[in-house]
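To begin, one chain is listed below as C-alpha cells, in the form predicted on its own.
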Amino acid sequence: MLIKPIKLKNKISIINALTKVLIIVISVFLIPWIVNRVSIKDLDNQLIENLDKTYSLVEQYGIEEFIKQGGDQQAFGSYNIFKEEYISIEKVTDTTLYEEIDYSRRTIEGETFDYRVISATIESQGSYYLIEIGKSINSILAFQRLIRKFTFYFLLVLMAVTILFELAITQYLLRPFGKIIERLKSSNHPKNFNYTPVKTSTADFKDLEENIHGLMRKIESAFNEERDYISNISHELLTPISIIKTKLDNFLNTTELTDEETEKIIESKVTLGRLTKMVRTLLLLSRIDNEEYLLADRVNLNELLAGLGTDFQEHFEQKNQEFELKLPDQQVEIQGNRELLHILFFNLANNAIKYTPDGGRISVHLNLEKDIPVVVIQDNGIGIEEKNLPFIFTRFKKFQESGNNFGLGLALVKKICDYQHFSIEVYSKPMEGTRFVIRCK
C-alpha cells in the first residue's frame, strides 16, 4: 500500500511530538525511581544514625535496661503511635555478628506495614542480642505515586504547550518555503512566474529561491526561443507549400497525364494539405502562447455543442455511427474565445469519430455541477492503453497509426483548456472507449 507523502512541517511536528511522548514515558518512570532511591538512601542514613544511638545507649545503660522495659527477660519492643517507626531487641542463639539493611513486611494490630529495617547483632555479658530498627516506607511509596502522577500531568501540559509553540514557530519559519512552493504550483507558464523575492531570513530558502528563479528564467528563455522558431519556420513554410500546390493545380489543368501520373499528383496534393494543416496548427499554438486571443466572447455552449452534430453529420452517416447529444434545458453561457472553443470541441469530436469503428457510438453531454459547466465527450472506440494516458497531450506523440495524424490535435486541446482556465481529464481502456471531461470553471 502506497503511503501518502507528508509535508515537511507535519513531519517536524510529528517528530517533536513523538520525542516529547518518549520524554514523558521515561520521566514518569525515571523521576519516581530517582526519588525512591534518594528517599531510601536518606532513610538508610537515618537508620544507621539511630543504630549508632542505640549502641551508645546500650553501652551507657546496659542491655538489661531495655530488656526490663519490655517486661520480658528475653526481648524488648517499641512502636510509635502511628506505627511509622519501631525498635526491637531480642535475645538470639546465633553468635554471628553482622549488620544489614533490608525490607520487611509486618502485620500490627491487623494492619500491614512495609518497613526499611536495619538489623544488627551485639554481644553483652556473654549473651547475643538482635537489634532491629525499622522505619515505614509507606509514606515513601505514597510520595512516589504522587510524584509519578504529578510528573505525568505536568509533562502532559508542558508537552501540549511546547507542541503548540513549536508548531507555531515551525509554521512561521517554513512559511517562506510554502510560498515558494505555491508560486511554482500556481505558475502554469514560465512567463507568468512571480519573481518577487519572498521575505525570509533563512539562508537555505534564499538560496533555493535564487536557484528556482534562475532555472525559471532559463526555461522561459528556451521556451521563447522555441516558440519564435516554430512561429517563424511555420510562416516560412506556408509560402513554398502554397506555391507548390498552385503549380500542381496548374500542371493538372494544363497537361495531359496518365491515370497513374494524375494519381501521384493528387497524392502529393493530399500530403501538402496535411502539411498545411500541421503548419497552421503550429501557428495556432504559437498565437495562443503569445496570448493573441481575447477571452471576451459570451459563448452559448448549447449552440456550440449542438453544431457538432451538423458539422459531422456526413461522417456519422459514412461510418454508420450513432451520435447522442444531451443538453440541459437552460442555456449555458461562458466567457471565452468562440473560435478556440469551437476548435477545442471539434478536435475532441473528430478524434472520437476517427478512433471509433463503424457502427460505434459517440456521445456529447453538457451538465452543470455546482453551477460549473461540464462537457463530457465519450466514445466506445479502440481506447488508449493506461501507460500512454500521461502522454496523450504531448506534441507529436502518436499512439495510433493514422495517415492524417501528426500528434498535435490533443496537444492543441490541452493548450486551449489551459488558456481558457479549464480542467480536462481523460479516462480510457483499450477496446472499451475513451471519455474526456472538460470542466469550464
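Rigid core: the largest C-alpha set superposing within 1.5 Å between the two forms. What you are looking at is a predicted structure, and each value in this text was computed from that prediction instead of being measured. Residue numbers count along the first chain shown, from 1. First, how it differs from the form predicted in complex with the partner chain.
Taking 2 Å as the criterion, D329 does not count as shifted between these two forms: its C-alpha moves by less than this amount when the rigid core is aligned. Core-aligned CA deviation for H315 between these two forms: less than 2 Å. Residue displacement note: A120 has its CA displaced by at least 2 Å between these two forms (rigid core superposed).
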Given for the second form:
Amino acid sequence: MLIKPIKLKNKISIINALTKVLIIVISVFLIPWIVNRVSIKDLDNQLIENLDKTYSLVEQYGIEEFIKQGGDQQAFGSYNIFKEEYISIEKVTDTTLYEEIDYSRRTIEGETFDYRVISATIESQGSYYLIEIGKSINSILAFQRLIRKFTFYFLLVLMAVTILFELAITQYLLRPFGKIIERLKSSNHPKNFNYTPVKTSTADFKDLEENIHGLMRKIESAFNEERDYISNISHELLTPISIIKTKLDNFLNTTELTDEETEKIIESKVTLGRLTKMVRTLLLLSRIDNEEYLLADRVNLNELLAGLGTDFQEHFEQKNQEFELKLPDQQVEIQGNRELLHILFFNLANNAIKYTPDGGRISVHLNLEKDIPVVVIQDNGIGIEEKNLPFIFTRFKKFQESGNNFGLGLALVKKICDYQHFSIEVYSKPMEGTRFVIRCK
Amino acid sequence: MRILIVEDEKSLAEEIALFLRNEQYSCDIAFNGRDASEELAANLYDFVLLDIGLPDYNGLDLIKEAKNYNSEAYFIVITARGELDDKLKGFNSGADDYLAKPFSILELHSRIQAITRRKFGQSSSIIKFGSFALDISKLQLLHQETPVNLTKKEYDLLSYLVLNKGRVLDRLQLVEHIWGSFYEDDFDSNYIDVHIKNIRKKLGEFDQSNYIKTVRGLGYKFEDA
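In place of the form predicted on its own, the structure of the form predicted in complex with the partner chain is requested.
Starting with the chain above, the whole complex follows.
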C-alpha cells in the first residue's frame, strides 16, 4: 500500500499527540487504581484492628453473649445507622479455620452497598463461628470516580497546551531543515545554489548542510570540468580544422593549379566545412545542456520571422519558391535568447526550403491562441514518412529522403524548444508537405 | 603594415604569416602570451591578431596591457570557442574585430584591408574600378557620384570580391562571408549565383564590362576590366 509521505514536523506532532493520548488513557486508569489500592489497604488495616477487638471481646464475654442478642437465629448481626459498617457472628457447620478479606455486595432494604469484608472462623466450646466485619467502600469508589474525572480533564488541558507548545517548538527547531530543503529545491543547477549557511544551533543540520555543500561543490566542479572539457575539445578540434583550412586557402592562392585540382581542393574545403558545422552544432547542444544561454532578451517575434524572408530571399528566388508570411497586427514579444530563437526558426525554415522542390511554397504564420504565440512553419515539399516521424529529433538519425543530412539540425531545434519551454509538434505526409507548430508558452 | 600574430598553434601561426607576407605585410609571431607581451612593449604594430585561448595568458588581459604601448593597433580576436560572451567581452576590452575558428584567411585579409583603408582616410577608403567607386567607409557603391542601389548582401559580396581582386573566391568562402560561421554549409551554396546575377545586372545598367568572372563552376573572381 502506498502511503503519502508526511512532513517530519507533522510526523513528530502526530507521534507526540499519540503518546499524550496514551499517557492520558493510562493515567485515567492508573491514578484512581493507585488511590483505590492505598485506601483499601488502609481500610483493611482498620478491619484487622476491629477483628482483633472483636476477638478480645469474645474472649472477655464469651461467644454466647453475642449469639443471645441475635435471638433464636443462632446468629448476631449489627449495622450502624448509615450502614457504613456492620458486624455479624453466626454458627457454622464448616470446621475449617480461616481468615480472609474480600469484597462483597449486599443489598439492604433496597439499597446496594459495596463492602470490604474481613471474615474469620473461630472455635468455641466445640462449636464453630463465622465472624464478619464489613466496611462500606462506596465513599472510596466515589472518590475514585472523582479522581478519574479530574485526572482526565486536567490531562486533557495539559495535553492541549503541551501539544501547541511542542508544535511551535518543532516548527522552530525544524525551520533550518526546511530552509535547507527549500534551497535544494529552488536551485535547478549547482551554479545557482545558495551557499550562505542556514542559521542553526542543531549539530545534525549543520552536518547535513555541510555535506550538501560539499556535494554541491563537487557537482559544480564536475559541471565546470565538463564545460572546460567541451571548450577544450572544441578548441582542440577547431584549431586543427583551422590549420587545414588555412593551408588549403594558401595552397589555392599561391599554386598554379589545373581546374580539376582546384575543384578537388574546394571539395575538401566543403567536407571540412561539414565537419566544422558538426563540431559547432555539438558544441552548441552541450552549451544549451549546460544552461549557458540566458533567457533574458525580449524578442520581437514579428521582426524575427519577417527576417527569415530577407535571410532566405535568394533561396526562394533560386528555387522559385513562394514565401508566405502572415503576422498578427500587434507586435508579439517573448522572453528568450535571441541567438537561440534565431537558430530555431532559421533551421526550420532552412529545412522547409531544402525539402521542398522548386516552385513549392513555404509559409510562416504567427498567431495568438489565448495569448500564447504560436508559430506555424509549413511547406508543400516531400514530407516525412510516418514511420520516421518519431525519430526526426534524434541526433544523427539518417533517413533515405534526407540525403547526406546528419540530422543535427532538428535535434538542435528540439533542444532549443525544450530549453525555451516551447512545445513543438510536427505533422507530415509524404509528397504533401510538413508542418511544424511551435507554442511559445 | 606591421602585424603581430599571437597564436599558440605554430603551424597555424606560420601559415597565416606565410599568406600575409605574400601580401607584403611585415609579420611577427608570438607563440605564447609572454613573448607577445614583450613584442608589444618593444614594437609598434598596426594589427594584432590574437588567439584568445592562450595557455599562459588571459587573452583579454593581453589586450588591455598592449593598449598601453600600442594604442593605435587594431585587435582582431580569434577564438575557437565561438562564445557570444567572449565576443562581447572582447569588444568591451578593446578588441576591434572577431573571427571564429576556422576562418578563411581571405576573410581575414579583407577585414585587414577594410580597416586599413578606413584608417588612412578618405582617399584610400575608395576603391575605383571602371567608372565605379566602392566606398569602404560608407559601405556603398557609387557610379559617377550616384549611389548604385545594392542590398546589404550584394554590397558585402561585391566588396569582398573587390578586396580580393584577381583571386578566385569559391562559393563556400562567399557564403561564409555573408553568413558568418554557423550557418555555413547545411545550405545549398549555389544560391550565391542568384546574388552574383543580381549584382551583374545592377552593374550592367551603367557599364557593360564583365567585372565578375565565373570560374567554371568553382567560384568567382573580380577583375578590373
